[in-house]
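As a starting point, one isolated chain is supplied in structure tokens, in the form predicted on its own.
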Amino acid sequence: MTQILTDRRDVDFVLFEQMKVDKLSKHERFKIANKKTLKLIISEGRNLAINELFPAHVAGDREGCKFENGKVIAPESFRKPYKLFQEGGWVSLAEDIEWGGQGMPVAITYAANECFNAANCTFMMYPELTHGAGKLIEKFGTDKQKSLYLKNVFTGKWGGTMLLTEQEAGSDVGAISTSAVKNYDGTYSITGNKIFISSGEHDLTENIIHAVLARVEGAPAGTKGISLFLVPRIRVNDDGTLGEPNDVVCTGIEDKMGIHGNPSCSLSLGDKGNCKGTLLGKENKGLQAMFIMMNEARLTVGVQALGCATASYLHALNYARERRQGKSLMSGKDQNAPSIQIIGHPDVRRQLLTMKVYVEGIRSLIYYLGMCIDQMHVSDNEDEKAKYQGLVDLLTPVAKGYVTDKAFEVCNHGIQVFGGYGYIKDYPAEQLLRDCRITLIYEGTNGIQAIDFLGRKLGMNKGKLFYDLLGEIKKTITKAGQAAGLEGLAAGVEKAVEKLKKTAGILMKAAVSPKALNAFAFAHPFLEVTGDVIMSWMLLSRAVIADDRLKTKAGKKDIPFYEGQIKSVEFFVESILPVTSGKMDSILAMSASIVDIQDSSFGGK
């Protein structure tokens, strides 16, 4: 099979035709980010992904991580790729050059990371968590903390993690019991146990900087009493050299369904009474600070899922073009009819087109969010900045929750296209499905994303964020409605938008009424239908551009690509949005059965 990790033509289309990311180079912050440079970055990242990360994907899965005497040994196959990844400056592509970054737009980072995740999403968990820890230090760290840690973290010389989860707390972060006692020298003694810590212990870097949530002695109960601390695995001296180990001990790693090349660790802090950390930010403000990293991590998980879906789709597409089996349905009873490539079978085409529209729609959404972040960095208008921030805040649960749901669905279709071969380890489809499955769970389960979306995000600023989003969608609908041949598709998307608006209004009112439990029982379906409408928007936006190119300046080799964009939105509007409308009807009916059923009525005894 030919190795293809991402659709370069489509990546360039989204970056330079749909998002016009190269126009950011007009601003001082991104003056070096011209189109030629950005394309070169994507090409170099793609080469690294194909030549180094992808060959380590299967090997890392089979080899896994080893746990020996409190130490975790990462897959041998990851060592060379990590060294090259770190030396190439890929850990912090969008960060300040002063701290070891490359100063590139976030949208380009997402495009590069899509390719890296398509090649080896398990490997990418190491640098992505490291980058997230660096962002916390950058935003909340003192000058001394930045001086000691930031460059080493942003360059990937040191690893980074976040330590939230505890056995009794789980997703209820306010219930954590890890404690912190202030010492005479301003440090804190940390005591507690954390579980499910990705990259919590490994030997790819000489040090790991943990961002730890803990409760200072005497702090208020619940989330209001949580503080954030920097706890290095090995203490760092004032001159930046490494000191003694810091009483952070890995007590075991999990045996998991997927992501075998990255350790999910149980960590004991202060078991010998000698774990020291420094406060990051202010006491009792740790959860607010950690959400900076969490929100970035949720977008990162969306990129991870997109990478899995991208790879699964392209592997399936390539296989369908090469695999010959069965005769055309149009050959009738002709026994001499030749076998055809399975891409010629209608049901396989249905699955491939389903995969295509979700991958393309998700790619546009993820890059769009990257551009929103970039626009916040270059805009001089405070209202405009607030608008972009609002769109990012509102769409983060969609980019984590909806995107991972649909990416897993794409990976599931990928196995089906391969048939029996998809279920065995000779082909990459089964590993992509296993690795992708965790994205629906960590960084806040998709049920939590849905609750956040309905219970908090929709009502922010009296609904302004949601109405700003609808306003952006309507701009695209107006453009499409003015393009001959797209009017019907524009009308289909507009109908879905109006129904979503109605559904949102009714659900929001129910969420603050005696029917609140009923409303939140439909939070996840509501997140799904919202995501579907956003997909239709992104695909319609693509079609508007493609239609213009076909009518003006499309080269011969580009015509099939642009025609494919129009077919994508046509399929989505005609085949998927009607199902979305039915789901909205179900939400509006708000059946009480979910809430009313007695626990004992579930059976199982």
Second form
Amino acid sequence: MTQILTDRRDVDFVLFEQMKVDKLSKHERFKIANKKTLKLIISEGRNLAINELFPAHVAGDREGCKFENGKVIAPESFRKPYKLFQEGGWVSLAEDIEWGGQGMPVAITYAANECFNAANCTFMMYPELTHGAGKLIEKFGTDKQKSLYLKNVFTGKWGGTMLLTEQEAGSDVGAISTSAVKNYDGTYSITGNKIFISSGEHDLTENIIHAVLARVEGAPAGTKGISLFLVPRIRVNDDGTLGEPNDVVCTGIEDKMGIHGNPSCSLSLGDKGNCKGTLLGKENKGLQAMFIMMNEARLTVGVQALGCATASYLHALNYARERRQGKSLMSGKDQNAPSIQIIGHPDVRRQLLTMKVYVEGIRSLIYYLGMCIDQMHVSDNEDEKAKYQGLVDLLTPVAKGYVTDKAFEVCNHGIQVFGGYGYIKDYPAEQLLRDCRITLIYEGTNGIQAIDFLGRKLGMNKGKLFYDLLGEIKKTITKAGQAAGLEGLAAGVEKAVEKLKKTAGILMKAAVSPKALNAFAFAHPFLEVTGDVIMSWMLLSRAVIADDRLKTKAGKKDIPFYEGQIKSVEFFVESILPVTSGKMDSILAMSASIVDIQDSSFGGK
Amino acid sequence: MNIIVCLKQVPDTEAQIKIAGDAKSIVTDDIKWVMNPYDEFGVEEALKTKEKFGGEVTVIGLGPKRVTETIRTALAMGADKGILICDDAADGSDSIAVAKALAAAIKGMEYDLIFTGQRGVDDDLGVVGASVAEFLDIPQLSLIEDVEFAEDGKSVKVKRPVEGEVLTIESSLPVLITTQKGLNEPRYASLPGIMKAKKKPLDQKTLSDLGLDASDFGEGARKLKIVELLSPPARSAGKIIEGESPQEKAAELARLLHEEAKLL
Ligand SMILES: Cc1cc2nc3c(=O)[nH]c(=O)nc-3n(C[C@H](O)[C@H](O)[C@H](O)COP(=O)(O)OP(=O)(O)OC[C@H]3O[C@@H](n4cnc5c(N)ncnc54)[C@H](O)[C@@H]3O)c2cc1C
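Switching from the form predicted on its own: structure of the form predicted together with its partner chain?
Every component of the complex follows; first up is the chain already shown.
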């Protein structure tokens, strides 16, 4: 059966064979999450994705959002899917049932959301940001804030947003100037201008709850003086009914490269001196609060990129199986040789296999992180909790920075496989590339992710997180080393891990030396090689399972799937890791040229 | 009001159908199985009716174990109970035999209304609904695109399209209704519905549980035999009519319709 969004066999493989998500159901918290229910969630989510979200992907792109008299009109084609998505309870799959969630594991949420994003990642920005705002309210809200807002946000009845960015404050959130003044009644009056705010204003929901970063009068400069506020677009009365509109005005929306169905709004707060909000959490602790939620928000971006990549891969794969062009290289000079499907050409196969290994490796990494979060939630052992928290902290920049880079590369191959048709709007490849591109930028650019990884995460607890991770990878290598036929692949991954360890050690030292700038010039390449090694780990772990199934109990139908798993890691170890190794050499050389070249020597003046 | 919906599991309408080596069946390896779309209308109508009048919705399917997935989907949509008639001896039965088994399962139950699809989208026979009604000796209203109950829930008024007109029919209950496109828009399973589905009863029955004789079922007992399955002929390329002026092209079209297609 031709699939266009996610490969169901592979999704099930990762969920139930690699991650064993259904094992979580032995814990009280997830006792309803048995395998049958989880599979039904994936199936029914797919139905909704294919029948409702997917058709609105192209439609929303062409329609875009309209800005009229301070109001933003979301694409007409998003209306019905939003209603169905919201009423179906999909906005907060993993949240507390008490607050309108469904109490499911995070891992299954990522699997369902992957499919929704593959169908329509632009649409998904509405519920995903809403969910993110809900998480902040859940974690830092007072009882009153929760009772006023949380259920309506978690169920998607109201929208939610994140207001960080300002003209002068993008990557450097500490530079924000939006201000907050405390009123006698305990509320705050907020004044300032925010830009690029996704879903900042729209008509899919009757209200929108903005989570706003601002500075309380007299607060310390920089990141230490930032507070977080809840600012409803329409004020909510104590009895939960809607009151007066708040003084939050959309002054325009951006015209952009992709994700046309989601408005990027400029918002003016308190232009008439009447924008009221309530403090969320403590004064001057706003950025810490945001950072606590940042892991999950960044993982969400990783899921979004994965969605684009898997869709691009499957579209390209289906196309390559049908499009006939050119003769087999082996047909020699035979003028009568038939044209073959392009999947038969080695160069097309190379690209398809490249797409396959990244899509599958990324899928495993994302679900793995979902599982880490779930295990953290159910574990009653502090050390274990700390271990999972550490893995999530460490790997989040990979799951955002590396994953989105590679997902975009996958979408780029996706266009190439289609040839000229890939560039034409009648086919989905070009839109997937355009829509995917934003994931490398928001929630912290990938440059910022790389700095976070090298500058903060790597050195955390004296590098313990990183060495723990290498320990986890070693476990898989050991298993693979014991499986007849996989020894060579295990050795290939091990070699890469050893070199990564060495590279990390040298770079970490350099990062705190007078040569820090030289080290940080290679932060992004270092994130990339780390990501490559993690991909090889995930693919090797898949192969260990596949190899066991092939040797014991694979059904006839499953054989090509499992054999494909072994081919994937073979390709990665033989064709990609050598390049990774070369990149590590380049990092180790730590060329000073990047830092030393004079600004004026770049030319252009 | 107690309502029964008969469900068939069919290949997804987008699945590429391949004929198997025996030329009498299809290759099922790669197929994604879904609920017959006409049966989805039945489930939706049953749920709407239950929401208005109360009662219970039971879904019944016949087929291999995988049909439980389709039944669970109906339970997740909101149906209360499921029954799967699952028996190797029933494999390969024709429509009349399937109807006989469904009717036997329904016979002992209390019901006011039965929905079946007007046909399965796989072999398009449209026999099961009428046959079940016949075996149960109740009226059948076929190809219905609108259902309206009397306030007291004792009778039903339905609409059936006929040759561009609409026929309105009234019937007492119990009655069997076969659903036509346009009847409603089936709901999606909601997440709370999915969680509840797990706890809902799903009984599995064999032919002998239903007091049926296995020899009346299966390939051997078919009254309707499939002789051969053929793929539709590949469509030949279209023809673009050339000509200097519209008049000239029209004349050429008329000539072709007359001489080549022999339609005029
Ligand atoms: C479509 C869209 C939707 C968005 N949605 C939201 C939203 O909902 N809410 C919200 O608050 N924001 C949102 N943003 C803003 C987004 O998060 C910022 O654009 C992003 O963080 C980068 O900030 P900037 O655009 O000011 O770029 P800059 O910070 O000016 O960065 C320019 C370049 O310099 C690099 N750079 C900057 N500082 C450093 C440094 N210290 N070290 C190394 N390199 C650096 C960056 O990596 C980048 O390559 C959105 C943006 C877009 C385009």
